[in-house]
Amino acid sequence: MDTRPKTGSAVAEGIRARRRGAVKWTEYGPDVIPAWVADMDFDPPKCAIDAVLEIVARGDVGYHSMRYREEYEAAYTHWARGRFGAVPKPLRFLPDVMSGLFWAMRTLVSPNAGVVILVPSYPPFYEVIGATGHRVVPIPLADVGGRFEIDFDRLATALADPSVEAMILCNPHNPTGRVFGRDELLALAGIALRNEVIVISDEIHHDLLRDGRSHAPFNSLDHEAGARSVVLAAPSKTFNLAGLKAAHLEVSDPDISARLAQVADHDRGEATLLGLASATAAFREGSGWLEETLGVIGGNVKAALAAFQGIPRAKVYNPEGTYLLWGRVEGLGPVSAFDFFLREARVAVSPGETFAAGASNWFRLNLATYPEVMSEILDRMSSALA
């Protein structure tokens, strides 16, 4: 056996052979290491994969049966009241994230009218917006002191504005990694309520937490807008299982229930039988593997930060949860953040233009791998840099 360690690029060669069918791995060639789509390294909980390895075994993949539900439901209530001390409200289930943000906004939102997000923002609430025939609103967060805030001014005046309807809010937030606390989320909820406007809140993150933090899901607040706002959630960031497809939407008002109750089951698409059954797994047991998943995370974090310190035309955010870091390059001229380490350094970074307009040097890293990949990441883009 061969004793001596194995280097960063190594390990990432034994990657790149089990994810074959990853998009992560596969969109470059085998020079590059991927940083970009937010999937982890990692493999998911054992107990996660026997769930799904024991039902293909008995050949048992027809059409799944309401127990799958029940199970998932029961299993996602405690771990919800055990993680966050709230228990959630009835769940609507759905293959992913996007497929209830696109369900709600077709349903909740009026055509043309204005949606609020977050600017830097998630990629794809600009697709979901845009292919709904709605407006994006962008409310730019601000840098202060190396954090970034909700500028709750230009937000009042944003949501005070007739023909806006709705917001898109995100927590823990992609990309920056902000936590926002329940006093800036009761702040929002305020200015959302007085201006008749819902909240649609993606939470897919809120497991991935750091140095302490705890998350506030929207509904949990004690007050009316949390009341009649929709969270969308999933295990698929906190267990790594996003293509078994299985998600969920949060909802108690009667009157927003209703309304997503016109759209049919068919016409949103449904969980699946795998997704479900592997979640319920991760749920009961996956605790202990993603607290592992968390120390891993963490002292890659530290190690960012730690590299991109020393460089002075680079800054770097620290993240309170997910596992993405938000940063930026100075002094690159015309050529993107994405373009430079990608031929620089050979390592694929999410380009900062897809979520923010302007933004070409800025990028998101993905943390979510082995220490040996992320010393091996690091160094290329510390030595690009240089």
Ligand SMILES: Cc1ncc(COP(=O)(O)O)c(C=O)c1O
The other form holds:
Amino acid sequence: MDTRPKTGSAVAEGIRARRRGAVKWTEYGPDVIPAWVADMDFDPPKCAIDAVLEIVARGDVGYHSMRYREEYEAAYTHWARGRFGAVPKPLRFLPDVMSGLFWAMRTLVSPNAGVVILVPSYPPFYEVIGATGHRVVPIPLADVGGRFEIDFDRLATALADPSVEAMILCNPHNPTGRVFGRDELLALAGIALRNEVIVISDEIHHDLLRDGRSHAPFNSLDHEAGARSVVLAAPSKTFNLAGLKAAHLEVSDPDISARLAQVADHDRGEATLLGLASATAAFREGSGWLEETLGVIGGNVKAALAAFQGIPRAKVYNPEGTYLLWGRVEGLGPVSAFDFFLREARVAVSPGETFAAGASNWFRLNLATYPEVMSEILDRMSSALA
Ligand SMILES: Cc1ncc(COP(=O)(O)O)c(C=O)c1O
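Right, the form predicted alone is done; let's see the coordinates for the form predicted together with the named molecule.
Up next: the whole complex, starting with the chain shown before.
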């Protein structure tokens, strides 16, 4: 056995050889290290993979019985109670969070109405708002002493516009990594309620928190806007299971439930049997895996902050949650940060301009990889900027 320490490139080669179906690892040539789409490089928890293997070995892959949904709901309820101190509202099952957002936009927001998002924003939010016939109302997050904050005055003005009917909240926030706390959420809830704006809260990164932070589900706030909200979540980011397709929407308000029911089940897709079963196994037995994974991500965050600290033309923001690092580079002229890092560092980041108009000198770096790969990525990016 070769016991020499592995270099980042050797580890990356090993991941590439295994991840033959993953877009993250197939989009770019073999000399590029991918750090873009929000998949982790780690294998999911063994219990989740075993659940899939056991079902496939039995050939038991027909339409799923209700039992799979009930078991997911019970396992997730236990998980959410333990991690967020909150009992989830009744679940509706979905293949993924984006199909839930399409569903909510189509049923809960009038044609041409405005929908607020905090910018920079996860790029598909722009798409879903446009594709369902609505108008994006972007509210920039404010950099206050190196931390992104919600500009509540600006938010209040935007939500006071009667044509604005909804806000898509993303908490923890992709791409900045902000974890909005209970006080911020209550302030937001007050403004939303006053203006009769429904909050659709995408909480897909809810388990990926750092430094002892806790997640407050929007519908767990003791507030009428929380009770009237829709929360979307999934096991896919937590356990790296995006391709297996299972997610859920939580709703308790009867009027909102009735409006959601206008779309037939077949018109919004279903969670898969393998997705539900793997998620159930992970919620039951995956907490050790998650803690270990968060430890590795935490180490990578530290390494990345230290690497960029030494580079005056680069600025990155300490993520409180997610495994994503948001940052910018000065002095690139007309070249985007994405093009610069791809060409000069052979690292594929996510392009800033897809998150906010004009943000081409910004980038999002995925930190969910092995420490050796992280250090190779950071060496390459630092050398390119030297
Ligand atoms: C904030 C956010 N929402 C939704 C998604 C997509 O989730 P899904 O694959 O469940 O549609 C992602 C994926 O990166 C995300 O970061």
